[in-house]
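Read the single chain below, which is given as structure tokens and is the form predicted on its own.
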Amino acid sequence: MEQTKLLDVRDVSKAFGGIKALSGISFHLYEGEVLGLIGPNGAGKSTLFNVISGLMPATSGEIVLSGRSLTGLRPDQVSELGAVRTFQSASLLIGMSVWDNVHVASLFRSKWHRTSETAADCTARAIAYAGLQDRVHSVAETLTMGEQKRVEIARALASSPRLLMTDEILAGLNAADSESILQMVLGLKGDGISVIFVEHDVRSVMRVSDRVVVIAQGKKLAEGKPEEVARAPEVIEVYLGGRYAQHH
């Protein structure tokens, strides 16, 4: 059965004056799928993340996203047609209630879920998938750091997505919290939503990614199944080393 592309990053590049974060990286997303985004600190995977996003232009190359152009889109435009993200750090309406931090993003929900979902239906559907319904009530900057990541991603639920960015959300949380929230992550593709799922947890990466994407200093240096980047020697030597490559 031939996969449909939801997501296609062509050459993409970024620089910050002299400085190149990102450098012709391409790489493609089907739907449904789990795409694990791994790479040693400074790699340049939330600088990718704020391109896809549109926080901020790509330099040059495209992103193409259910055979639409993100060029130049702000994002909310970004969101309404589907892709979201989430950040390293819950970023929650303070002094709001779990329920209000969550009925916001439903209001930037995906335009063809505007007529089949109210935003209330939006909210109460990404609150009991996020597993917050005896939290609705509760001010969500009093809630553990573990319930704290989970709303930021019923957030980004809320907004009816065809594509999920999430940035480090398992930073922090202990392994329980961790276990939960990656089980809400496998959940999401029987759900037909694609996501992108970046984490210096690389063991959780590989668990849960269909395909693997490795960047090191704005380059792609490589992509495929869990199993055969786990073995390439570039990616040993950019996690161990060189000399521990040569010996594996």
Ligand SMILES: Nc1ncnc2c1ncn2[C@@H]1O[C@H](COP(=O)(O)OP(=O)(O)O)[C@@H](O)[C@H]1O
Given for the second form:
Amino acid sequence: MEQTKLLDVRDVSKAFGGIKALSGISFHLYEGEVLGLIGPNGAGKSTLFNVISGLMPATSGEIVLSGRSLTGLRPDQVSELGAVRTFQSASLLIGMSVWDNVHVASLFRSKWHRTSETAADCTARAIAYAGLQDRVHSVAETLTMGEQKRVEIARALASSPRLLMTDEILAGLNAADSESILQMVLGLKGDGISVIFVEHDVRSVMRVSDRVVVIAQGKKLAEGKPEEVARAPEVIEVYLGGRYAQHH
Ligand SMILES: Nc1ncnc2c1ncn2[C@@H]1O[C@H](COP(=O)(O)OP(=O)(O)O)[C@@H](O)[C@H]1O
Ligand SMILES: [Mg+2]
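With the form predicted on its own already on screen, would you show the form predicted in complex with this ligand?
All chains and molecules follow, beginning with the one already shown.
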């Protein structure tokens, strides 16, 4: 089957003064794929999301979403084209209800599909998808950690993305909450939403990803199917450690 590229990251670099956070990163994402992105702390994962989502410009290189260059676009414009991300630290609006948190995000929804849906339709759909119907009126900060992460996902989904980028969405969650979020990520594929999944927990990444990209110190180290990447000697050495390799 011919696969269509949804996202094409071409030779992207990002420097902060003398720090090269990203050095010539290239990879692509096919429509309907879950791509795992792993790498040690400081590897450049969040910076990559910041650059793709328009929060900061790349120093060089180009990012193309469905044939359109994202160069120079603001986050709301990237969101309207269908790419959204979640934040590593909670970004919920304190003092506001679940509904209002998600509704705000729905105002920046992408223009590419479901055009007859109102912002309220999108909000309701995203809240239902995240299983938060019972918490619609709850104020954000009164929710459990697991529920707050689900609001993060609902906020992202309210914009009707075709690409969702999750940044360490499992951090701090117990096993049951992690599992329900992993199932949610897998379910997105069935709805035609592609995912770039940044996660510290390598086992979870290997479970949900069709392919995995490994970066370290801003450079791409390896790319391939989860089982290939887990066996790549350079990955084992730099990141996964001998213990993971022995058990797989
Ligand atoms: N806004 C920033 N200003 C300066 N340096 C930054 C900024 N954001 C990230 N960095 C640096 O870029 C590198 C990559 O960071 P980051 O993308 O957060 O890594 P990861 O998400 O993989 O842990 C680190 O050295 C970090 O200190
Ligand atoms: Mg990060």
